[in-house]
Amino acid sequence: MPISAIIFGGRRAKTAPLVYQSRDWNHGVFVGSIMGSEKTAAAEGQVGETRRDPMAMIPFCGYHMADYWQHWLDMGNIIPNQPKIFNVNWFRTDENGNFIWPGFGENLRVLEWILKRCFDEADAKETEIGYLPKAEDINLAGLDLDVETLEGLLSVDRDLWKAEVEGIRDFYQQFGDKLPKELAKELADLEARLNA
């Protein structure tokens, strides 16, 4: 059965937008490899610190994570119809620490845009991190959320992402020479786009 979309997601208060699409397969593997969530009071470690869990597989991967990523990259050369890869983040917060996006069943509104992207029925704007929805392409009917707030949820803060690049670089260092060169290139390309 063909797969149209792969969706990764983490818990980020400010960095990751509500949803974005990778540029291509290798970039999508990169997006999955940098997945992370900020620690809460219930998690071990400092609150707000990013805990990386690539593709949510750290507890389940029975072999070296860099080999796992290489397998994904290799699959991109084999599968005839590559699924589009997306990242979602339901956890952006306002200045008071409250979640902005209502979540739960309202997440279907974002999934609708994802499906439309898979079938070439929705446009997107290109950003440094990937393709984001235009605010008018997310259905807000009946939702107590205005377009300006949604635009904020779909924004990319270049300074936060520059700091993110440093965090990703530190994370990748633990994989040494086993880190796939394609992922090192994706990181360098992201940094170049942010600095352009």
Second form
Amino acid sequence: MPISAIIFGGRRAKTAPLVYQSRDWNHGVFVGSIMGSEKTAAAEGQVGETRRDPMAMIPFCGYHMADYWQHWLDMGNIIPNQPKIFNVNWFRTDENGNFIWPGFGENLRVLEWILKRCFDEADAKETEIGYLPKAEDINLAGLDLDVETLEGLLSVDRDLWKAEVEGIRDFYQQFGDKLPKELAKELADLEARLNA
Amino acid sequence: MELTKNKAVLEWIDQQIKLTTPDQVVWIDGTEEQLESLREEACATGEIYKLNQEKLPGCYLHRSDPSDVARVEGRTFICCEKQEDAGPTNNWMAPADMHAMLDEICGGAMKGRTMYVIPYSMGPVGSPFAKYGIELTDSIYVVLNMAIMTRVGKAILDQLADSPDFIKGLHCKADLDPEKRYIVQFPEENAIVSVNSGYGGNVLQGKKCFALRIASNLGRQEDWLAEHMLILGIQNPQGEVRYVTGAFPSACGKTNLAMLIPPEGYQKDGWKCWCVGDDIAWLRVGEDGRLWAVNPEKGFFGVAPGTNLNSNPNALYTTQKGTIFTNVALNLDDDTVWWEKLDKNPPKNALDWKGNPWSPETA
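Rather than the form predicted on its own that you just supplied, could I have the structure of the form predicted in complex with the partner chain?
To see the whole picture, the full complex is given below, headed by that same chain.
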């Protein structure tokens, strides 16, 4: 099957927005490399420790993970007609630790925007972390969720993301100088945008 | 009884027979007849239990050893020649040392048992994307599961013909000793060995061992990607069909997304979704310059707890026939199965996953 979009996901109470799109292939590989899930269920606004699982391949990558990322980057150079790369997070919570987004079948509303982006049928707004949808571009018809709540799900908290940069840097340490320079650059660029 | 004249296949199997000394060797030809006779044999020994065939046609129950209920990441190894090629996220041991250790564990391990030779394909047989393997196992449960999860049988050997390009897999249940349990991939040898387990991703070598760990190496060499991803087909009201792939760590909704059912309003508008794969995608550059995905598996391997009509109706319906249930409760009143959160109706008279009497009061 021809692929229009590659979607990376995780489980983050506060950090990652409902959905965002990478700027280009290399940035997309970066987004895949930082995928994470919080170890403990968030409660009362606390954020659990993040377990990183790049491309969900930690238990399954049959060779050096940094070399694997380099292979992903190299693949970008040989796919003339690339799929777009996105990150989703169904699991943001409110101050009581409840999930805000209903998930399940309603996730199709997010996939709808993703596919529109793949075919140049929808706009996006540029943020420090990548392209986010405008709230009005996610179809809420038939859903008991208001636009303000959706805007919350699409928000990017600079302070949380600065902490995220530290977490990513920590995680990347174990790969030493095998870490592809493109990923080091993406991290540095992200940090620069957050501090601008 | 051999189903091929392929020298590489026969020599390798011969070596494994000399090592493990099975009483007999049975080649899996892929016929329903042979599979049915194996099901009967496994029922007779108690390896599997035939469920209520009216409510759950073709379904069986199996209980694994209580110490053997999950993949064991701490005992899974990537044994390439150089440690630096395995990287900080993999367990490594020098291949020579690992082979020595495994040979000792496997030596004579099939004495008194039957060795089943399972030729199998990841991907449709004959597809340019397909890769072939042979798994040698002493477990009928593994044979039956592989027949669900992959394409098995003589057709694979016919396709392979004289080629030495197949993934060599040895699985010995041995004593199911957790202290000697190892799941090992040798990427430079295209070989897999799993020992002292009888469970899931440890021993159904097509899935994680081959389609991800070995295949990611093949992908690097051959310019494609073997990924831990679902593949979902989506048709919009205009009739346009698109596909997406997604990678999610466990407990992040991957299976539910793979089997997504559009909300009512979307269904009325004409949206359709279908699952092409829920676990693994092999991605290649097509002639049209796009990235094309194949699900190399044939069946589904799901996690029961939490699966119900609300969370994932598609998954639940799929389990109503031709399914092997592992480590779930057995409803003794009607020989059906139950698990946590299946519904609000736990069986009053049941056996738990270890085979002990269970009822909601004693739970």
